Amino acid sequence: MSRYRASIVYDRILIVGCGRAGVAAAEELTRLGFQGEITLLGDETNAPYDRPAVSKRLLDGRARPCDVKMPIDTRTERTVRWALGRRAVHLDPATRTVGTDTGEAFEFDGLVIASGAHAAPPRDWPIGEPGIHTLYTVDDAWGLRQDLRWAEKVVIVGAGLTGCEAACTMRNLARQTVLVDSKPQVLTRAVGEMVGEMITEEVRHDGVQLRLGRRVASISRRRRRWLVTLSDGEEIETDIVVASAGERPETGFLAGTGLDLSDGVLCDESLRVLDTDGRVIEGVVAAGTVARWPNLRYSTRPQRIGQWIAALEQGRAAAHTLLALDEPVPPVTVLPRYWSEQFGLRIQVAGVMPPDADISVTHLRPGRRESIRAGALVSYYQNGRVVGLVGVNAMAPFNSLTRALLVNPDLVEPAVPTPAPMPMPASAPVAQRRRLYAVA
């Protein structure tokens, strides 16, 4: 029996997205004991899947879409009431239903949000024609998969994780890859400035024709090719074009509803959803990439957080949320952190990287020429707590300080040698300008 009396008040609980926050909802609610009947609504036709693999397994080859289904617990699996192939267009706060294109009313006691978020590449492109792709669902991997087999060259906007794990695909592809973005260095929002410039080595070095600095004007056809156009006036024949910049949530069917959805959707620290008077809507929480709220590991600043990670973590909490009632409930606190293999590189990010953090180095075989590649451990500051690591090749340490962050959030400069000053480069970014350390 669950120590939770929402079995009682609750009859029907909706989730609307079937991501990793949306299934976590569900598997938790499960697994709390709640009795009555689980909706799970999404817009894809396709089962649950590890979204990680759509820039990974399933543009080399390696899947089918088949076989990137997400684990789920069998009890939910079989219990849960499966809704796909459903867009949620309308949500009628009045009558507790949310409508969807398929003309559907699904009624709820409880509702879950966790719609997450959509493509969103620039709206003059033409998306949708031969050789023009996002990147986004497994959907999207697949046709630039089947898109793959005849092209030679392709460019990729947007050197964020997935471009660049797409650029590392296309290279083991033997394609011609060319990779743009508006930042001077890849990876910038995933590892900072400091660790993307290392990186960036990498990534040239490798073979991929780096375009940074500049952004896309305009794509044209030309003949049967792609004609692209950057800012600095340079065009780039090519076969395909891959679009793995800007995401936007999934708040549309939310509209007219009276919530803030400035940027997502506004809730409170314990991820129960707020009005445009900051009041708490009853019986409604929201988790993953569409929640907006305030992390009070780091700040009381409400900000989304679009990791796979922490969109399991929060959906697990905002069913413990919604089940509580009105009841004192402890804040979402999430420790941030996610993972990339690219270009012979282990990627690992934990917390957060503010721009006035303190920074500390530790390179694992100092003086070798290729640092990065040798293995590094960057560590943030702020206050004299670390608020961040981003480890290269670095799994060991970076996983033991990642373990110790998550038992102790105010976990303080980690046991390494007392760190020399290391002056910094006179290219760097006036933004990195402040005290950085070296430690071998």
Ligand SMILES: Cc1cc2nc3c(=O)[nH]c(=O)nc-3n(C[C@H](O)[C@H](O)[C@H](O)COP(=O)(O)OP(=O)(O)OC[C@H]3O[C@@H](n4cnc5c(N)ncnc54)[C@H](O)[C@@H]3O)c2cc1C
Given for the second form:
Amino acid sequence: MSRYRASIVYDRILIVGCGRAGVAAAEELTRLGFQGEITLLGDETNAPYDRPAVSKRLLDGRARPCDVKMPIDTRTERTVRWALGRRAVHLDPATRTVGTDTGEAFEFDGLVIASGAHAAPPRDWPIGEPGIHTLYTVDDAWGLRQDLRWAEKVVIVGAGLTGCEAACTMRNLARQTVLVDSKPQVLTRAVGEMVGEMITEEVRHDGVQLRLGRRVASISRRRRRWLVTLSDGEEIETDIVVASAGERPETGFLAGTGLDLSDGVLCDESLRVLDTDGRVIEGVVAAGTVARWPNLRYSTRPQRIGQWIAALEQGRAAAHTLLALDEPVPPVTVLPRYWSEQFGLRIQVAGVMPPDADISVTHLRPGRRESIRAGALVSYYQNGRVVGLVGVNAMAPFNSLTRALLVNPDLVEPAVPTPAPMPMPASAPVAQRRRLYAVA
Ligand SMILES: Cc1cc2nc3c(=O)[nH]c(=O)nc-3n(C[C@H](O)[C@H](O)[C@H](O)COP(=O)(O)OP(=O)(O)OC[C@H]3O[C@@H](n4cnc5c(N)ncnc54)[C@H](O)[C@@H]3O)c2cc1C
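Form predicted in complex with the named molecule structure, per the form predicted alone context:
To see the whole picture, the full complex is given below, headed by that same chain.
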């Protein structure tokens, strides 16, 4: 068995990053019976935590940082060597050593790169000044929460999943909220244009002031507040600005090592790290948001996935690949999936939403005016195969279809009644108009 061979070949496995992927890799190495030393190196001083809580329970005060600690298998928690509060700054592939900002050097035989990503607001924004926030870590959420005590108005830049969750929290806390995004609807990347348009109405209805199809041109001080100037010239005075637009993979410590870092760490289909010539680097794997790999479930094009469940599954899979040494391992295929609760909507997503996909819409209670709130399930098809699902207030059908997709990646028809064609709404994006149905 390769894992026993691995225990002989490897004395030390180093995991850089104590997020979901890194901790999952450590748990899986322990579960598989790896006998050597496992070190988890992370730059945050907090114990590992559930990052999705940053824009949810932590922000609205339902939880404190100690309440969102990541549940960790006790054997792993006890046996791994924790090296928190240290930042990896350099990897030396020749000596197989990672150097840290504290001047320490961690030697390894096997390496898991699980350094995730970081918030990436435009460089010229005054991030770090009072009232200007990013939202990625527990400390970010805590800092923002402190500022909210005196603030009346908040501008959130970026209407993705995190930005919309933050906007929902601000409304619940009775703060005036302005949401800015360059796209004409919210949640474009998260749920696709069509569902995004429907959710936009709910967000507007909840009292969020939307500034869609516009960008932030500048942010400057105005007396004790901030002045946000938009691309169309509109000026908005505010107490707080939350930058929730974009993230960048965390690869700084890998610079100059010959790895392909064009967007995260390039890996093969089993998460083995590749150099710029496409050769496998022995004993080095990557997992989580930082890993760019071909998810053969959908495509041979390497891509990153920034989701919690994917990070967990990749972390586990990377542990298997590492212990397999040079033996063949099956490709790591993942069904991307996540959920969010905001504005009274439970939004669930599984799979992918290619722009050229055929689409079918099932309204769970057709005829109701507030149809998206009453429940809708949207299926995306490619070559007759279901490749993506978006459910809004449609838990039961969404969950059963997702279970079916997990078991059978080639699912052809969802288990819902046969759709009957309905007239195309003028607002449906062209790329998505190829087939649109409503189901009674
Ligand atoms: C506010 C927010 C809300 C989210 N909500 C959801 C959600 O509802 N559902 C969902 O599916 N996904 C959600 N996500 C995404 C999800 O949290 C990420 O996909 C997941 O955390 C990725 O895990 P990871 O381990 O790959 O990376 P990360 O969680 O980024 O962890 C990487 C860790 O490595 C550390 N690190 C980085 N560089 C170094 C270094 N050089 N040296 C040492 N340590 C280093 C980082 O500080 C971090 O602790 C959310 C993300 C954010 C920011």
